[in-house]
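Here's a solo chain for you in C-alpha cells, the form predicted on its own.
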Amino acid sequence: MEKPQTVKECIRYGASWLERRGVDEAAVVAELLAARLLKCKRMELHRFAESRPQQRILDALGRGLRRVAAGEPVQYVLGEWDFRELTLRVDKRALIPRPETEQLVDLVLKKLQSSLLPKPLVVDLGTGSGCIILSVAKAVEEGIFVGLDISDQALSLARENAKLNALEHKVYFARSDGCGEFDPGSVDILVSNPPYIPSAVVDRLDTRIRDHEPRLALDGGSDGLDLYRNLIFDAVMVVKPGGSVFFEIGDDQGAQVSTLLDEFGFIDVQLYKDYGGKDRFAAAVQSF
C-alpha cells in the first residue's frame, strides 16, 4: 500500500492496521484519534478529509494507534471523554465513564425534579472521575453537591474535571470510604457506582479493563456486594426520611441488592434496566 497522503487515507490506513491486530471498532478508534489531534469532533472530520496532515500529526497518530493496539483503552489514549454535557479528563486514576452511568444520572435528576427540593444535599460515594456528581451539579441550579472517594488519585482527577467544567466552586470533593460522617437524616440523595465485580472475576476481565483501569474501582469483594453492604448501612443513618438512594449494579445482582435494601428498612425498592435490557440500577426510599 502506498504511503497515505491525506487525512482520509491516514484514517483508512490506521483502521486497517488496527483491524489486523484484532482491535474492535477499528475505524471508529482511528477516527477518534484523528479528531483529537485535529481538534475537531469526529463528525467534523470530513472538513479535513482531503488535507495533508503535518508530520507531527502523523507521528502522534502513529503513537496513539500503537498504544491502542497494545491494549490501552482509546479513552485513556485520547485523554478525554464526553459524558452527558461534560468533557472530562480521563486517565488511569479512575474508571472510564460509561454510557450506562449516564442513565444513573438521569434517574437522580428525575427524582430531584419531581421532589422540588429547594437546596438538596446530593452525595456521590466512590466519585471516581466525578462524572456523576458533576453532571448533577451542572443540571441543578441550587444544591449542595459532594463527591467522596477513598482514592486520593481519583479525587485529584475529579477536582481537575470540576475546574475543567467550571464547577469547582459548586462541587466539594473529600476523601472518605463511607458517608457516615454526615449528620443523621441530612442527605437527600445518595448515589453510587461502586465496585461490584467479584474478586475472582476481575482477573478474567478483558485486558483493556483488567490491566489499565484501577482495580480498586472494579473489585467488589468475594461476591461483588461488599460495598453495597457498607453503603446501605451508612445510608440508613444519613439519608433523610423520604430521601433516596441510587446504585449502579451488576446485571445479576438485582435480587441481592433489592434484598439488602429491604432488610435495612428501605421502601419502594425498584430495579431499572440499561440500554441492553439488563438490570443495571437499584433505587429505594428511606422509610419515614
Ligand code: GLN
Contents of the next structure:
Amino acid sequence: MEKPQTVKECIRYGASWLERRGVDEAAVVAELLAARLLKCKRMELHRFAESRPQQRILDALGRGLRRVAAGEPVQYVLGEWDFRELTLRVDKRALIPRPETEQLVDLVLKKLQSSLLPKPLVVDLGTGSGCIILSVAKAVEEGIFVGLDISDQALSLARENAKLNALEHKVYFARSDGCGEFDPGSVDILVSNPPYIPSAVVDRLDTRIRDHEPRLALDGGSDGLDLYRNLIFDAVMVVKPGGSVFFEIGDDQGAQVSTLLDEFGFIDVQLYKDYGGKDRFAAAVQSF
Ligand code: GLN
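Moving on from the form predicted on its own, please list the structure of the form predicted together with glutamine.
First the chain shown before, then all remaining chains and molecules of the complex.
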C-alpha cells in the first residue's frame, strides 16, 4: 500500500495493520484512536476524511496502534471512555466500565424514581472508576451518594472522574471493603458490580483483559461468589427495611445469588437480563 496521506487513508492503513496482528474490530479501534487525536467523536471523523494530518498526529496514532497491537485495551490507550452521559478517565487503576453496567444504573434509577425518597442514601460498593455512583448522582437531584473501594488506586481514579464531571461535591468516596461504617438500617440502595469471575476462569481470560485490568476487580474467588457473600451480609446490616440491593452478576450465577439473597431474608428477589439476553443483574428488597 502507498504511504497514506489523508485521515481516511491513515485509518484504513492502521486498521489493516492491526488486523494483520490479529486485533479484533481493527477498523473501530483505528477510528477511535484517530478520533481521540483529532478531538472529535468517531461519528464525526468524516469531516476530516480528506485532510492531511500533522506529523505529530501521525506519530501519536502510530504509538497508539502499537500499544493496541501489543495487547493493551484500546480504552486504556485512549485514556477515556464514555459511560452513559459521562466521559470517564480510564486507566489500569480500575476496571474499564462495561456497557452492561449502564443497565445496572438504569435499574437503580428506576427504583429511585418510583420510590420518591426525599434524600436517598445510595452506596456503591467496589466503585472502581466511579462509573455507577457518578451516573446515579448525575441523574438524581438530591441524595447522598457514596462510592467505596478497597483499592486506593481505584479511589484516586474515581475522585478524578468526579471532578471531571463536576460531581465532586455530590459524591463521596472512601476506602472500605464493606459497609461497616454505616448505621444499621440507614442505606436506601446498595449497588455493586463486584469482582465475580471464578479465579480459575480469570486465569483463562483474554490476555487483553487478564494482563491489563486489575485482577482485584475481576476475581471473585474459587466460585466467583465470595464478594456476594460479603455484600449480602453487609446489606442485611445496613440496608433499610424496604430498601434495595442491586448487583451485577455473572451470567451463570443467577440461581446461586438468588438463593443467597433468599437465605438472608431478602424479599422480591429478581433477576434481570442484559441486552445480550443473559442473566446479568440481581435485585432484592430488605424485608420489614
Ligand atoms: N463483566 C466483566 C468481564 O466480563 C467482569 C466484571 C466483574 O467481574 N465485575 O470482564
